[in-house]
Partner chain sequence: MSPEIRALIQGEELHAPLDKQSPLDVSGLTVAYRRTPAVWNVDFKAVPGSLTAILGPNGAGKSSFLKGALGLVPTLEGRIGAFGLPINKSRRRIAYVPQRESVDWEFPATALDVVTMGLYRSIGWFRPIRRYHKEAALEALAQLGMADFASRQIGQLSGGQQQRVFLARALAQDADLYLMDEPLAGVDAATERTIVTLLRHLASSGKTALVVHHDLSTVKEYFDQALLLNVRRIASGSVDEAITEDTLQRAYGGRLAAPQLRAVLS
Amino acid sequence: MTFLQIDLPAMTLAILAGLTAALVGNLLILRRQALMGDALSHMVLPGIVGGYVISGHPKSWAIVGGALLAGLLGAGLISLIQRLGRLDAATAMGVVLTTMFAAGVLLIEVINISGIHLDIEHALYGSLESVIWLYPVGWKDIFNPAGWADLPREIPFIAGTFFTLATAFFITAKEIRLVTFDPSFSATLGIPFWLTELLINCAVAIAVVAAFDAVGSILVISMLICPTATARLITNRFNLQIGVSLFIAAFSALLGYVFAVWGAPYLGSPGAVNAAGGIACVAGTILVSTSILHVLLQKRA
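If we take the form predicted together with its partner chain, what would you give as the structure of this chain on its own?
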């Protein structure tokens, strides 16, 4: 029963990671700031490594705190550079994201010298494959609370993150609509720009850290952007936009994993291929085919 012990927890983790990323990805896409997702997913790396060093193990609140700190520092630097250098946001992001990612890489090298292990490949690709739940032997065991304590720590962690973010999203849906649509109007109502930026960047940074284990720092961008951009093409309604993006994210995660693990051997691979990469490919394929369909439909209309 390797399915229950290896594939089920990995699939659950992938789906939860996809849901979390797609949820906050909406904030980015609706504000036309998709590149901030790119930037933040790179910039949190030194924070994650720093949190790891402080706490000594790979799943702790210190890592979330470190990532938040690094993300906010990076976002602050980006806006400072933009303002002082009269540079566009993308250029400032390019400078800051390479700087902070390199800082993370150097930090990892320094740590490895001092004996704690954290490798750069984990940071780049995630480690979906290493998630194992030893407890269940049969399907019935899944529902046995006694086994839940054995769940890989990643899963309750990301599930908690997703439900917290989703609750916050639900409560503030009205305000989110306001600040993503018209930030200067919302500033005149008393929600200043900096607060909007701060909260959105925090939400994205949290989602990035939570999804980091599953898909790594670069592939998380595809979970932030692809499902939400696809949903933009499908619907014009705010609530549907969120719903559709979540559905596509979960679907891509599932399909990507199935493809990577059970589909790859049919394509000549001796074993399973990287599942996170597979998920990104599926999400990208959905986006591209939807946009082609969209263009064709518009030409017809």
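The form predicted on its own is what I want next, because the block you gave corresponds to the form predicted together with its partner chain; please supply it.
Left out here are the partners and the other molecules; the chain alone remains.
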């Protein structure tokens, strides 16, 4: 069945990417650092290219490691520019993200690797459509462990990333709330501010790297911010916000993929449109709609 081999793995990857990004997106929204997610989603590109140069293969773990190193390097550069240049965070992020993303684009062109599925379009929009699982021919094959070894590498990687981050989130939930809502008090308890910043940046960088194949380095920002911002409009309770943001992320991924693949032709498109773009549009539409409803309810109150 074509659905099981092409659409099911793509939708699974999209949902997992949305969940992973939304989880760490809560930290960015609550700390008013949404631009950091945008910056990190751009800064990983040179690391991805460098990982390919080292490994010679577009699906190697060297690419994951290179992207993570690039993200952490970029986060370090932002902090360094802030301290030495005495600039605000937004300015430092703007400088670093544009420089590193431009470096990645130039590397792609200079090294001439566009023919092996690591081109500018892939970097910008992701490659959900290329995630194929050839094993299942019927629904019962999905539950056969023998076929799980043939799953596209992206799915177990991002699933492992999500559950690792979720576990870390659960274990450190008390400290996260303290650092997020009262950083001054947390410092008096001996929790270093620089360490929490580094750990949060690491978590965001890992999520961005994990979601890169699904939505690319630009559209990942919508998955980081939109579900969490929407949840923030719905509730101001920390735990509930996380749950709502995860639900919205999964729903946006599913509905966005369905719209891109099956809905677009009914609206005049000659065929399916980019799935990551569809997901981002749905997430943005939900955020805008919720914002309008929020304003209307406030006026009536």
